[in-house]
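Form predicted in complex with the partner chain, single chain, as structure tokens, below.
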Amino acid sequence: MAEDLVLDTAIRDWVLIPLSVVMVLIGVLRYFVSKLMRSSPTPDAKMVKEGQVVIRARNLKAGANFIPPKSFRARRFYFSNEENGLLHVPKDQASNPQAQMFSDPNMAMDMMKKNLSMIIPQTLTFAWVNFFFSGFVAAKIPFPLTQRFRSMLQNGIDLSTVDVSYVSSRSWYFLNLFGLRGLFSLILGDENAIDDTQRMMQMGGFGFDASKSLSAEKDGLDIIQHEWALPRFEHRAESVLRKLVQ
């Protein structure tokens, strides 16, 4: 093992402190940013009315029970009849939202200025972190740690010989980068913390698909068993009754 690398203290007040605070200051900065370009979702009568019927085609699967079966047929037939049910989705307009998503500009739009605000700093960030600091060894962590922190750890430094403990320049913008959001919650305000973990996830998973939900929710009303809960209940009042009138 190598001995101890005594570092700088002017490593410490020209990259460890200024990386942080810059990086502090840009997340702020990024923060007013994507607040200015944010448009309010302006909500499409379509999809609302999609996610309402949704809601009230499941209470109808919950409390089934309790409407007369009369009504609980109508109602079903409402919902889920092949000509114009409610739930009834024909198959040529079930679109895939990722035509959805070219059809309507905006969308697009909405997403590019999202990832803009999101892509370019960090890419300039990251190239100046690069540029400025690359190969510093910039703090040292007070406890010992396993060979497989190197990776997170030292990135940017190919010494194996280095100890574990020792913190690059660049990772410690990585480590800045996805770590600060307890701050920014403290900085910004809870539900303004910039999340750029969860933001990430969110591109993944884009496009919210209506039809599907839909049809689940006819198959669902298609297979139940209707069966009235009021009968039972004359007789749960009887024993009420009796036991209070007692």
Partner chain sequence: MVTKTEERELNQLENQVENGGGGVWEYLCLVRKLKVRRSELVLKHGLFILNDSGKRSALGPDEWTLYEQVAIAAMDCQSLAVAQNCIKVLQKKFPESKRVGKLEALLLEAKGMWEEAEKAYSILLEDNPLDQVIHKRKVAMAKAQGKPSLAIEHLNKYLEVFMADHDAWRELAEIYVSLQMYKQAAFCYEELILSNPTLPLYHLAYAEVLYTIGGHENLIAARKYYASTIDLTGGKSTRALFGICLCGSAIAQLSRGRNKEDKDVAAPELQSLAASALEKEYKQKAPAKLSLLSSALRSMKL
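For the form predicted alone instead of the form predicted in complex with the partner chain, what are the coordinates?
So it's only the chain below, everything else dropped.
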């Protein structure tokens, strides 16, 4: 049977609160340090042009039914013909984002700075928590949990008799590490509050893949079924007027 523990208030004052405050301050400091280390990249004219072509193709698909069939077919041919269409990408000219990253030293340097700004603070903070706060039972969750949560909430405590709802100091560090996005969105703004889960996912990203986007928009234009909406406007207006008169 799991034992009920009485948590000392000194643990709250000297472990729980300082650990939470330090994690918030480190997250804010890391954001400003990464902002200072971030370089302003020079926009690539080819990439900007391809991005604008993708936007124009999406606008054509969104408003296809509001132009005559002949105009739509002409625009679709202009975008997706196999000879010189804007969305057609020859196989020998398909861009490889991974190769582009390794060929551009600025892009590789920016990615290395981003990874270092995440890895170094996490390593130092974990070493600090593991040295000073290891072995403490810091908090208790006010609802029961199953045994599957024991490894996540009681990291660093090897006691099977302790109830699963108790949280160790090391687990509290990980909960703060991956769960402070809402607080950072209030402090830094929604567009600047990127939590560590998203940062880890972005470590493997290589940017905008223009060839895949162009091919996807070309396939979307090829399969779209055009139905001109203008001939039905009179019937819609007539039905609306009839409802108003009645």
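Rigid core: the largest C-alpha set superposing within 1.5 Å between the two forms. Numbering follows the first chain given and starts at 1. Please read all numbers here as calculations on a predicted model, not as lab measurements.
Quiz item: Is the C-alpha displacement of W14 equal to or greater than 2 Å between the two forms once the rigid core has been superposed?
Solution: It does not reach a 2 Å shift.
Quiz item: Core-aligned, does F126 move its Cα 2 Å or more between the two forms?
Solution: It does not reach a 2 Å shift.
Quiz item: After superposition on the rigid core, does the Cα atom of F79 shift by at least 2 Å between the two forms?
Solution: Yes, F79 moves 2 Å or more.
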